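Here's a solo chain for you in structure tokens, the form predicted alone.
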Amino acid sequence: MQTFHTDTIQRPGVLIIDDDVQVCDILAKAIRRMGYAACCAVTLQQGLEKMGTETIDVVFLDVNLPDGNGLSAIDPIQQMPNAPEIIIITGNEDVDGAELAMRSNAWDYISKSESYKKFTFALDRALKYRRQKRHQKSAVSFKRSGIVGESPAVLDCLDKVAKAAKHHFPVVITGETGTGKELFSRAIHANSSRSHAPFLVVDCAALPEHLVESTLFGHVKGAFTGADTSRTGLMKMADKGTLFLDEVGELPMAVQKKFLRAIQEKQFRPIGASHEVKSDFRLICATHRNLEDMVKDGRFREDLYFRLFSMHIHLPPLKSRSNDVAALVHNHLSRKYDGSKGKGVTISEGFLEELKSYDWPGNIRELINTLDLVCSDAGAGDTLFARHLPAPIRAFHVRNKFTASSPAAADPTPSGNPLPFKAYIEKMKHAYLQDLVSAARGDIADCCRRSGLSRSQIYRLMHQYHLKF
């Protein structure tokens, strides 16, 4: 086994994991030339061992592999502390595979018929982000403002959020439902110059349709019936501050054109006024809606839209980022008794197992009002088990033991009128896949486990068959 040299060890690090040896002779010699220090693997496993061992700043990985596929190993690396860039090298051109390397965060995907040059440049490009990343994460004391969570998901996000913070342009935040838009938000502006000045909130899903223009934009006395007083919009009072539009694809189209217009002049004429009044604030905007489909079904302007999309974070889903729920409860029970009289719960393993398999379709909302449920139920200084949990959590594990332990999806085709053979066989994998979602909850992870199919067949086929996550 190849090891870095005590001379070389303040050098870059870069590991090949290719079973070609060949190949990890000629990029060895090549990265060694480039100054840099290199070693190989030729399975996965050594790869991962190595790892754990070395400093390694970059990966060269092959995508197939005497004991995996390389693209599977990607989120594993990616979870590790100090995770290395990867660059992924195959001598199979795969669009499928390429796709997923770029959607999991991998920095290239280089066919080994290229020149090499391109690994070099690829390289060197490599580590050059890396050191940038690593200045910028020294340099700056980053306030998570009540962010949880250590998964290579909401690592991204927060990386997001730093570079947003700097910058003084729109930002739309999308997510489900109970992910977290607001506190992303806040973390924004508390990072930016702007922490400072006001951070205001507009939920535009709660607001009546016509009060939307004057809470924005305010008015002057008289301005339409009601109005006995003068009033100033948020867009004013967020001046150097922040403005911060939850389900912003509720804003009514009657008041897009002229929110537009504020946002590119930061300038706006209250109703009824003779006069316009200038506001530098800072837009973030957040949506569970899929605002491009709004904009194709003519429900939301396309030039707010481009205007909107100036930076773009999605939060995950709690489903996936289940091994943040750990550290989420934890952080919300030890606020919840933190300074009171009483004792603290404890949780049982059991407890906690249950919270992580359970899907939230309300998110991280749903964990926290979940929590507090339990715990007034089971009063301060007892152990929380999964016999505390409401009954819908309890009623999902039990089917979901079922349905794990069933046989395959029952024959597809009606008894008496058989379909071709080739038809059949295409309603079974289609049954096949639902039900491998299904069993994984969503987790694509889980999914090659039971499945035994790479990252790429599975997306492959989840799109022939027209089928989500």
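Please read these numbers as outputs of a predicted model, since none were measured by experiment. What we label the rigid core is the largest C-alpha set whose atoms superpose within 1.5 Å from one form to the other. Positions refer to the first chain, counted from 1. Compared with the form predicted together with its partner chain:
Here T179 does not count as shifted, since its C-alpha moves by less than 2 Å between these two forms after the core is aligned.
Taking the rigid core as fixed, one finds a CA shift for D108 of 2 Å or more between these two forms. Core-superposed comparison between these two forms: CA of L71 displaced by 2 Å or more.
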Second form
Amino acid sequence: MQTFHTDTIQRPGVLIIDDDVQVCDILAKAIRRMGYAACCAVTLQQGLEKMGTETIDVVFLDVNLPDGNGLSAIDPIQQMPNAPEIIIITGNEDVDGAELAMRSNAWDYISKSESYKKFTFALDRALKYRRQKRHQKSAVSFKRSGIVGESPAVLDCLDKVAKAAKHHFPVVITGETGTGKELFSRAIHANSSRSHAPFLVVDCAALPEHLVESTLFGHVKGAFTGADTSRTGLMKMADKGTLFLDEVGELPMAVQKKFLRAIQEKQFRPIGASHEVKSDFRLICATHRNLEDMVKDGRFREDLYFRLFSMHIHLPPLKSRSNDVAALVHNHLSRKYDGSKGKGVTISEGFLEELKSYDWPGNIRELINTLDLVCSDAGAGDTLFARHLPAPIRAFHVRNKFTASSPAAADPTPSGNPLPFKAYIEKMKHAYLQDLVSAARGDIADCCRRSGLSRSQIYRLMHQYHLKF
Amino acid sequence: MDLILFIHQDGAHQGEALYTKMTQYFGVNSIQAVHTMTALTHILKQPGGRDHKVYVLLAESRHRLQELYCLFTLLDGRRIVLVLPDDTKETISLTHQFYPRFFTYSDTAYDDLCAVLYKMMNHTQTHSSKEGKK
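Would you generate the structure of this protein in the form predicted together with its partner chain, following the form predicted alone above?
Let us now look at the entire complex, which starts with that chain.
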């Protein structure tokens, strides 16, 4: 019952503290159906412990618990770092209790006899409020360092950046090429107590094997052929600052052992030196590879892998945050035309629409390149129309539009390239459910009538395919 | 051309060895050499330079490095390799603000620099072909 369901992209977490196991189960199931993660605790103590170890956004808190009164726990909960929103639930309605809850800034006070909708409505509103609060907070105290976007996936990453900035442990940033891994690394550095010291980039993919060691650790004069002078390595130069290892998966196996020791001990021996040198640097690594697979294949040391993965931030591809495209476009164009008075460009609706519908395999870098190209063709002071866009983007948009409006829209099989049978069936089911919910306008009863499925079958399928009403 | 080589006309003497070595490795046709800040700015303002191009910037003096830093808004997000005049604290401190992918010094033989560039170009091609297959 206490298992917490986590995803690659973390969903909001909800904790139910109630000694009635049946209430816990029913609420948890309903919450999971809404697409959130849910866990339960049957005592106050258990609940407080969970809040210390799990990421909890909202707590449903019962008043009468075996080890204390839920209302008296509101204050201590609100003192916690990243305190969750609290919704009081009770079997015995009591005006004084309700007033006390509201005075203590609880989000709501709900009787267990209320309808299921009352719970889900309160939860949705509390989560919405929390997202807004988080956003406002980050806007005030956080240097974004050029990171643009308000989509939940980006805000979630920024939250992690803010958390990482408060500590000194290693961070691994993963994501497709062009998603901004270096930018997020710089944001961690800029918001950390090390921001006064340098941020150093080591491009592991660019360094030939024979240069990696001397670049990282440095060398003394005469250490090897060609070492005419002593050189300080980047690890020493990063003292008090941040060392950013881009494409860490390319780090040669031969160097990984020495590197692991250096990050553990905070000291290392430059090539040819008789003494070790100390350096207190913070390590951030990035990669587009799957390091876990590399460990399994024996291409990356397991001990180094575990040392690096103290915290993991996965950046979303641009296609999954198409709502940020407009902000990215405006930001780039305003930077591009900053200072050139009256020479800015105007953007048409159609232009933005086509940019949003494209899948951007090269992510933000590709978007920026496209904008530069388009602006160069259109010229300053002009309006950017869809026709200014490169042919592949236009063709993609037309194909998308055609697919969406054609009777065979639900057919996910690219002509001449059939999917495996199981994948095809899964896609068909997903498309069917989307159509069903849309046709029934989110009305579950109508969904049942149209599909011939039972209510529980529909809920199970919606959960399975991560769909919401 | 995927390699942009900046050697200011005032640093032509120091840049000669670098240019010779790079042409030996990559051939004249792969390198676009520029010799003034205006020409460099012009290139940076052209579209499409963020993906495959590598910018090798030789700073024959710290003053030149500072001058180059004034172009940071245009340089940011590009792959930069710096050739530095010295390894003094001030020069190194300014160097880090470019977030270069690699840096070396003008008193070296540039073989290491060319090995890095070779790997960068090769990696880009491999990576681009993978992206294309998606």
